[in-house]
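Presented below, as structure tokens, is a lone chain in the form predicted alone.
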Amino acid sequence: MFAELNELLGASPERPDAGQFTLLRDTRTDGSFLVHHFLSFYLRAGCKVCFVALLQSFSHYSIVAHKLGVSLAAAKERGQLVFLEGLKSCLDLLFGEEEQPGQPSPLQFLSGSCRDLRALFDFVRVSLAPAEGDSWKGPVLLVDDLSVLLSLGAAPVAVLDFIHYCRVSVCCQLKGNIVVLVHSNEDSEDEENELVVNSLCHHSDLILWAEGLATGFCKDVHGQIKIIKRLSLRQAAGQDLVQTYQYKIQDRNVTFFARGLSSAVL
């Protein structure tokens, strides 16, 4: 994890947050490094976590976690991480690896047999719910990234619902929390993505919102990244809370400074 964003987000694996929802999106630049931070956070809090990794596969997330001083392998041995890989999934399901009796495949909506994602919700549902003797301080259901089920074939009222049912379930009922990644572009014709993504800020706690510069590529500026506490949403006359960072980008690190106050500018 990230020292610096966790001051900035006012956060510490000492007290995590419960039953809130958390928005990642990127504009114009790859948002995975938040990903990275959250997952690594999660575990060091000591909470369950459920991550439903579609992009990428188990050997690059525990790469990169290893970095941040966090063993996936372990986590999953202990029993504190549940990972589904979204990847080698969708190859066993296309191309005839048979599903194993009463456990059906969480992409199940890929064979065309429905529609829905019941299966996957089922899955998340299964891999949270608490159980005897556990001692994990939270369920947390971690998604990277939601737009490759719409690539998938899933319709965004789907999508739409599986993350309100896992809201229901993980936010509401077991007090946990949710991190959401999703692609965005303002100036894409991509209207089923744009539908997701604006309905998902809409209901979300956090919003972080990573760009790319407008001027193009800086080696020393890799993006901007604003933070948006969503106060309206618990307060009918509140208004939300915007902070706007630069970032830059390090091998285990991340920094973050005001506009314009890069150390190499300054």
Contents of the next structure:
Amino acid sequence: MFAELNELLGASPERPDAGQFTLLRDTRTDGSFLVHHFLSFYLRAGCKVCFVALLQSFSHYSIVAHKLGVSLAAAKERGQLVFLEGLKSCLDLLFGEEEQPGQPSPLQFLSGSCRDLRALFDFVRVSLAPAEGDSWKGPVLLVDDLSVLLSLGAAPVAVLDFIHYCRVSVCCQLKGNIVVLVHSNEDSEDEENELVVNSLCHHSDLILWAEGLATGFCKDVHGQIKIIKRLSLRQAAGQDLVQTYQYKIQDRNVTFFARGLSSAVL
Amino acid sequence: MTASPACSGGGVAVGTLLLIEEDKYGLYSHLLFKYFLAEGIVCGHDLFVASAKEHPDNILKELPAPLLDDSYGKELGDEAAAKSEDFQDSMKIAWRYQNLPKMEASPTTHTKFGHYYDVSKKMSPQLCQSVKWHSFYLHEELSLEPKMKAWNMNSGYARLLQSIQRIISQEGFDGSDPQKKQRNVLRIGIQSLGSLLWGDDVCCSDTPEDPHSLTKFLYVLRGLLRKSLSACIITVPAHLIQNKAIMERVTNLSDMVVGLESFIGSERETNPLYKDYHGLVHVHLIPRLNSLICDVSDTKDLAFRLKRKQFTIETDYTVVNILFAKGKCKGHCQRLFTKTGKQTNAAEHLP
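Given the form predicted alone, corresponding form predicted in complex with the partner chain:
First the chain shown before, then all remaining chains and molecules of the complex.
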């Protein structure tokens, strides 16, 4: 996890939130560094994490997590991390043996036998259900990234339903947290994706929006991040709090600074 | 050689997918496609060539001949040294660029990766046949075996995926068979994916019958690549894809995306500013694998030109409408298509 980001969010692994829905969003850049942050943050915090990793392989996340001081393999072994590797699961579904009737593949919608994401939701629900002897600090669902589901043929409504069911189960019933990454481009013609992104924005407690610089690539500033605290959700007359920072990604850390105050400039 | 994103880091890493958006007539993209395959043969890799347009046998007959003569490499090195003096003078105009490091030009004779090719000569049949290669020509393929589950995908794409998976598994590229300790790499080249010849109407309609086939194909393919010692190049006639949302999704599902824009038939063909070049290279996506950071170069403006013995990609700084050709990356586009990393234990580099 990135210490500076924790400071900006007022977060600490000693006292993780409860019932929070965080949306990670990226435009003109790759926001996956935020996924790595939250994965290592919640594991450090002692939460039970269900990671629906649709985009990259397990070893990719594992290698980065290792740089951030967390071992995904060890977390899996001790039952703290349930990892759904989308790429592998998809291959198992299409090339594997006939599936057992009691254990449908979480990505069952790919084969066209059903149009909804119920199997994926069931997977999440079962993974995060409290078990006997569990001493974890509260469940967390992490998704990287939701836009892939649309590319694989899920309808926007099915994706939003899935998120809704997860919210009810994880945030409301289990008092856990959800962190989801979506892509969005300005001038995007992907209306389905924009629909999902806008809808999720309305229902998020916290939005972290990473954007590439409008002026193009810069060696010392890789992008800008908007941190939007949706206070308007909690109080009728409340106003969202928006803070903007710039960031630079390094090998094992990401530094954040106020706009125009990169150390390269000062 | 770190002159550009396209050339940096050695190109297509094992387990990843490079997508090339074809130029309007497919001339240069087809050339890069052949370079990728030719480099595979010279490196002794296995090949898998798939097309719905041209029989793979014919593609392989048309591969460029490698220049294995070391003296040519030295020639280039001398040429580069002579030219750099000219550059010193011309840099007086663009003073800001004077402090940028000059790119190393000459290849070393003991480079294991990266070779030169003569586009005007064909690779000898003996060399072509020195590696194991597999072909997939859509129109010759048998229909789906009845026991295969319904895939809910364009049948041409489904058949191709099954064929790739079968080769990866049978030849031991996925490490599943302890008997077959495969240390070699499988280079997969797929030509003009998405074109009508594949049975997909994504290139002729903005509301295709099955808008998800192409993206599903890419997702499953990436899954296969990630768990095997293979690297893949795909060319796509992106300029024909009407539905831009699909192209956005295709980009996000690839590891690296490069678009080629040729000047043929455009006003740039006769524009004196571009007289030394045949087209532009647009780098849309670069891989960020196993790392928080990605290998981002300091420029994404690239132009290419084709000479008899070289396909060169160069940085292109346009300053107030004046074109400077700076820091020639004479490392040629072979760097695009060679394996990254060290020679030893390729399995360690599986992302």
